[in-house]
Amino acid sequence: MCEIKIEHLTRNYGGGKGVFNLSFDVKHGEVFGFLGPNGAGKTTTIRHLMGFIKAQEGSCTINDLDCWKDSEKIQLKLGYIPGEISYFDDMSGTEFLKFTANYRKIHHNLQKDLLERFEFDPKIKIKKMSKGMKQKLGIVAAFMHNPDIFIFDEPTSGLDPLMQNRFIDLVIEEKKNGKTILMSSHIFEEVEKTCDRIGIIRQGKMAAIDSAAALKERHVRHYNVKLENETLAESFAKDFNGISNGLNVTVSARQSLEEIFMNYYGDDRK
């Protein structure tokens, strides 16, 4: 069962930016990682898909719902983490946070267990948040009332290492949970970490999408080297898992996500 689905989504800006025909799912407890650099076009489809603005083709449902017509209700009960957090900068993180509850009508939530896996207080004013503490406010937002869906755009910008693996590691929890999640991120350990599945967007067209597993399958490099003598030969292929035919030896490497997407992207990547 899908719980997230756009078909032939686009939305042309103009001077190639946008999103165009793009079309995929994301599965009933699936986490779905989706890939590209800025401009591509996921801040766009995510946009879309919150019901902040309206597609010129195609279509994008939530549990069936549509994104456009049924926003209000789908965010309700939908889990969001924005690329750019925008508060009430003269509310503090507490008052934000009670606001939040009471739109959502939730009572009995995860807010304090929240607060405490990210070492986060939320008493001051949001305006003297630096860019970190912003971004835990919005974290423990989207997961307090335990939603079902989760829509996350670079859920983990300017948080430390430390809360980063923390972040991989309550979407872990809610996988198995589970839960389904998109999840746009430029962090490529994070994503390998999480994702079922991997979308790689490219000037607004879905260039790809598999598992992380079938992705690095399809992109194997292979090299040859000539040794001295068949010895050598022998020794060099069964440490590197190699075949030897002699003196030539050929080797297999799988690639990196990274490698993998820049193999997509090349010289675009900006």
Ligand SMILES: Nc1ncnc2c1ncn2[C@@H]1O[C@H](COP(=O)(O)OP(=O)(O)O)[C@@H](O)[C@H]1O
Second form
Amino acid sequence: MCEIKIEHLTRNYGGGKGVFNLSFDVKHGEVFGFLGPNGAGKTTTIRHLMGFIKAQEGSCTINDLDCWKDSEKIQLKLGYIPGEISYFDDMSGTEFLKFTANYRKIHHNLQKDLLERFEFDPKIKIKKMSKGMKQKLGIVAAFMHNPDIFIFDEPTSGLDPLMQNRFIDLVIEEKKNGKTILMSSHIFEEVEKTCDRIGIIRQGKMAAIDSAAALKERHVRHYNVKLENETLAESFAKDFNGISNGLNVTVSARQSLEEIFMNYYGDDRK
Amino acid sequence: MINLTLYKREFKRSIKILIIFAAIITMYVSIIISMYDPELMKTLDDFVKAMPQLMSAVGMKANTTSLLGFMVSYLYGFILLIFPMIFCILRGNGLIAKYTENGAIVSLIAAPVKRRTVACTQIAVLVSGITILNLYTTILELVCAAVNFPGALDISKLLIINLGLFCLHLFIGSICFIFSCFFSDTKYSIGFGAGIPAFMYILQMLANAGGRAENAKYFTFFTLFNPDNIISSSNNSYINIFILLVSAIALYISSITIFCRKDLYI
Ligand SMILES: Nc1ncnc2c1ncn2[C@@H]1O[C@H](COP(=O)(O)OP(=O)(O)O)[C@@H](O)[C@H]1O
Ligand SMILES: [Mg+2]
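What would you give as the form predicted in complex with this ligand, now that the form predicted on its own is on the page?
Starting with the chain above, the whole complex follows.
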């Protein structure tokens, strides 16, 4: 069953910008990575799913409900982290979370657990929060009503590596709980750890959709290096993140996202 | 229909402005009412009755000499029009356009709450503020008049005038609100929401100056609220109040529709 379904979605901003005839779906219990460089159209697509903007052509549905017309029914079971957190900045984080809980009429609130997990003290004014703190606030607000479907727009931006890992752990946990997740990103590493499938979008068009494993395989190169002695081999393995085996070390290099894109498109930006 | 949590938050944000404006209104209303001099007015009234043409040429009509007429001349031309109008402009813009511009509206829309409910709640906040200002003004006027000049005030007429004033402000509020829903940019929301009522007010002042400029009265909605006509029980004045009320309701309903259909780039 497809939980999130986008069919022939078009939103033309003019000047070749927007999304064009985009189709993909996310199945129940799947984590889908929506990968693309800045300006590719990820946020635009997500705005449609969230019911913020109306499709010019094509359609978006979540659980067979129309994302534009039945938005408020979908939102009941949906958790969303915006690309840019811009909540009421006159409130403190605590006030905002309380407001959101009441506004959404949340009965069973997971807030406390989430705050501990991200070591986040929301007492200060949102206006005075750093980007990372706002991001944590966004994460807590998206998870605290225990949704079934998640939509994240570049969720780890602004988080330090430790917190990025905590977030990834949380996503993996939710995946085990059978949640459906759509996550946009412009960093391959971020999605490969969590996603079952990855869709690559560029200039508003879907370039490829493939399983994360296949994409990874296709774009990782392995090198076997033989060193003079074992000590050297071990330190080489350590320095270059390789696997040592006697004198032999295997190191892997991943293509950057841009290289992957070029693989699909050729470099047509010139 | 409305979301109580949002209503409470926004109402709290109105309170500060309401207190400031209530203080200004208190000052003006109490001072002006206390300045009324029944003896002087009685003399003037006799003059007017004796030679109506002469007196009307200098802008004096028979009933302006009553306490109510005095209040109409000194309070209902500026103070009681402008301050509630500024309230409408500030809050009208702040309730929708400001949040659309800074993106804060995302937490209202990305929730199991209909857009219509969000819009209705914000309208309720605006209308509550207007109601409180008008109610407060009315009570203040009644108290000041009762303390200074017991029995001198035509209370039923005052209530009708204030009902008209209330409908006028509902209408101004609806103008501010519809632009707040229409534009995602506070620059334009304020520009139109403040610009149109201000321009109309200037036309009204021109029209009051008389002469050829009097025709300006056909181009401003302020003409629809005419307290002098209410005092002289002119039939039209009731219809005009009704027109203001119906127009306000129509604009509020249109605002809801605009907001529900709007693309939000958040
Ligand atoms: N409201 C808008 N009006 C015009 N162009 C827009 C608008 N929103 C986004 N764009 C343009 O559309 C393209 C896709 O934007 P976006 O979906 O935000 O990309 P991403 O989230 O993948 O970085 C960008 O080039 C952006 O400048
Ligand atoms: Mg984006």
